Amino acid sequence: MTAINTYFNKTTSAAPLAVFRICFGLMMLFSIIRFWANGWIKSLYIDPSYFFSYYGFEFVKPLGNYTYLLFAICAVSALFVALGFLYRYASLSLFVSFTYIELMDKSTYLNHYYFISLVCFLLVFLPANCYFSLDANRKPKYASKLIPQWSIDSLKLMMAILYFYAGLAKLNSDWLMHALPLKIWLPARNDMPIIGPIFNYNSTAYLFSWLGCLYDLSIPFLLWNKTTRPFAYATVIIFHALTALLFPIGMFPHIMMVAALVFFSPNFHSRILSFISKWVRFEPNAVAENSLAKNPSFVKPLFILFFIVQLLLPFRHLAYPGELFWTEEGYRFSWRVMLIEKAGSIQFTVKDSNGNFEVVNPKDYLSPLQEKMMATQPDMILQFAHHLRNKYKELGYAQTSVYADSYVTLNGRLGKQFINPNTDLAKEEESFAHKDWIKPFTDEIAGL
């Protein structure tokens, strides 16, 4: 207890903080821009038809031509974030609002939209507006030149777990032993300049596989630590280029190598700012040296829950039988990143107790993202069919009963039968339960 007493009791500068406040604000303004000049907006969550909420947040629904004015309150909140403007309201505000966009439609999950929000929760508690910002500058009794050490490290815990959940899922027999999927990837990009010719052999798909899975596990000690933090930083910049390079990821490349920076010293972040004062040419008010901001007493406890919770939600699928990466079942939100070649095909047979009955084609209903993603994740699975019981009993169908013809393929192998087809899936019901109707995966993908 007194090392930890002594651990929250100790102080660091406030620069770091600021720096990653500033980048990344920035980084979440410019991402919301590029979203809105591509037409994603539309395309994404005004132009479907049908969402695929999350269970237990299907109370989130989708806005319309009022997604515009949820994205511009992002985008704003993002900048004034980035400036230090009204900065309590603002981080409140850019959770909120990015939150309720990406659980809109769970078919747009991505892993490092998740770790955006995290990190806009982590803010809202933090001070990250007590020094080098227009809020300090208003109000100099609540600027400060220093802040819990804590405060910096709860975001470089954040990005270490990501970074080594994101390795340990590697650990699996079809990434380590067969450069699974990574050897069906990359022959797709030998059209590269220069280096393209050298994606078509196996043995860059191993190399690959195998350094992806040990910068993974160690790149958050290798940052930690002083000494091999240079080097490490340059790996950094070097993996995470490649990566933007090699597959369509968005903005989640750039947001780690500039998060990344808060491993530095404060000294280099007070460089940083120093650059950053004279270029826009803002000038923060003068704070007494061993000024001290100081986080409400339920912020502590708070965050050691958050980082408990983050600790072990990643390992609930041990409570699921049956193959991970065939079912799915506690594959969200768990830092498996990139890890599976998944593709699939389904149509749906809607049947009513008079003998009347339909073959649905889910891309009547649903955008081409959509269909790809549900066709092959169990919940969408029976969402859509859901939907179509619901549909159908509008039209005048009696007792509906849907059932599903699908089959997968997961990482190259032949396709498979995915879904009982002797399931009535309308009468199946959402819950954290096994999927029983689910067919068996015949192979064996070893490991966590």
Second form
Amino acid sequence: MTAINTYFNKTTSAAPLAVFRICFGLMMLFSIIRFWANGWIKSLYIDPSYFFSYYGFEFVKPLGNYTYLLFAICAVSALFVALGFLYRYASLSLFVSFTYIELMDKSTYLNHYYFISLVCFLLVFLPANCYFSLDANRKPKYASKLIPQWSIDSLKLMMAILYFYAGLAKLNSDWLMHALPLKIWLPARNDMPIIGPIFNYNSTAYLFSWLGCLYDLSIPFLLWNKTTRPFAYATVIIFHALTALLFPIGMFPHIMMVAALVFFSPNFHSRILSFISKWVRFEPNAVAENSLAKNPSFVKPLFILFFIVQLLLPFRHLAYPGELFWTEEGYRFSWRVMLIEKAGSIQFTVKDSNGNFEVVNPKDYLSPLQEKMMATQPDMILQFAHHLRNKYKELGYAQTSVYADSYVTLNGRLGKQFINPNTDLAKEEESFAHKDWIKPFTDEIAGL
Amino acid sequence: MNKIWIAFLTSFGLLSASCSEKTNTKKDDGNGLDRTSFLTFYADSIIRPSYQNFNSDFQLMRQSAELFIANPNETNLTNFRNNWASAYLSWQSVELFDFGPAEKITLRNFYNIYPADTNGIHANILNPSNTLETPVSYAQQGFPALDYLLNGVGSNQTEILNFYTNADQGSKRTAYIKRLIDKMDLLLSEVITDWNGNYKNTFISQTGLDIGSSTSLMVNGLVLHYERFIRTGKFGIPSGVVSNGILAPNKVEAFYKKDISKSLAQASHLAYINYFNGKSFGSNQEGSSLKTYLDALNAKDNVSGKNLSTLINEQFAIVEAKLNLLNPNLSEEVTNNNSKMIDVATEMQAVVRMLKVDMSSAMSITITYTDNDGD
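What does the same protein look like in the form predicted in complex with the partner chain, given that the last one was the form predicted alone?
Whole complex next, starting from this chain.
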């Protein structure tokens, strides 16, 4: 117990947290601008006529044209977080607005958006504005040079969990023994200048699979350790630069490259801050050397609970029968990144008790992205089936039944029927229980 | 702590060593994985010659149409009809190129939207300034409209000839035929000029697989074509498979000519198979193709060990066998033997899935612009 108490009483420089706040805020701002400029607000959140809510968050819906306002709030909050201006409100508003955006439609789920939401949550409670911020300059009594060590460590732990669990998820036979899905994805890049031709070799896919797995499992420790840190950071740059070149994963590689700086020493961050200070001509007010930012007392237990949940949540798939990659029960929120090449095609037949029936092509209701995501994810298939049930009820169908005719391929296996075609999906209810109308996976993938 | 580093470096080293051994023994050197080669082959040995061939059949039809318009008699009508039928058959070998130039001007909309809108056609004859550019007008032009004008405006040869020799309206009616053919000719020449000019180089040089690249446009276009126009259009709609079991014998292709709907369907299906397998136009020579690319990717069913391309070809063959069972007049089949039509649609659905899901996934074809982390 004393060791634990000693740890929680340790303090450290506020500089790394200040740098993290600035970088994270700016990257968020840039992400939102990029998202907006690409026209994705319209194509993802305004154009579609139907949205896939998360279970329990059905009230979170896009807001029509006000969705732009939501993104604007998110962008301004990100800027304020970067500046450390009205930080408590800005960080809360950033967390709420960003998380709201992510909850609007399941089909846009990305692990790195989830990561950002979690970091935003942590930032709400961290004293990230106590140093090198507009707040600290405006209200000197909140300014301090030191923060509890665990404040900055919680961010490191969050990153460590992301990497390590992403590594654990790769410990399966498809990834390690068959180099899947990289064996499918890499040849698609064989026309890249210079390095392209190496992707014609299967051995490249194996090498990348093994190195990727090893990287994910070891990088948190190598970054945490002072001796290995420079080497580890170099591999962070190489690894993420390569993934950015190879795959359409947007901002994620850049965010991770910048976020990994959090592992560096206070001295390193002080140098960054003095560089910024000269560059933007911002002079932080003088603060007493031993001034310490205090976290409210509820934060410590809250964080402990948060991390216990984080450590357990990715294992929830163990509670479900069947192959995780096939059923995807417990797949999200578990750092399973770039693990599967899955594609499907699905048609629905809506019937009623009077013998009316209609074959529905989801294309008529969904965007290409939504259709692609729905075709391989049972919970989304069920949601869409219910949507059809309700639609046809409005059209005068009596006692509507909805059946799915589906076909899914996973990591290059020949496509198979995915959903039991005899199950009336209109009568199935969403829950955390296993969906026994998913047809069993006919192959075996060994591992975690 | 240095130990971790050493262990890490060693494992990197071991791994690269073990893999470089593999590299030396592995035979695949990128042969067959070069997308430029199949793009080039498709452009030079299938697409351009097919358009060329279609164009000559089309010009024959155009010439006989001109003779008929100048002199609407029985001989000229018969010739025009025959040349219309062969041009329609030849069209089946180019309709599938619904990407690049043809997709840009939506060639298909002006060539083959059926069933023909007969009321619209009559209205257009009366009023030659009616537009032929709007979606509503698509079913008033192209081969289906000519089908109606050549085979459907009377119940026998004499009645049809009378339609055009009518003192009052005859010249307006032939003028509409000319208008339709001129429009088709203009659009076709645009597409051919594009393929013979700049577009070919664009097509060959966009070797990526992201959205907008040639392979992605081509595969998405081909898959859509099979699903929507071969399966749904020719079989799904007439047989009621995609329309709530409502039979629509009047919605078959070339409804008024009656006896060529099966051969049109067979021609389009064969053209599709040949394209997949990279069979040069007009010869049996096979070149780089989707088949060879899938084989080079080693796309196979790990249960049976069969290549995906073999499985796709087997399914193509099943469809062909089902097609062979049909009588020449698909409209009659819908009325008398609809289960045979449904069989074709069902087996075609299996092809659709293999192309859309298995092939596209094996090739890593992208369908959206948005970020993705592969889950």
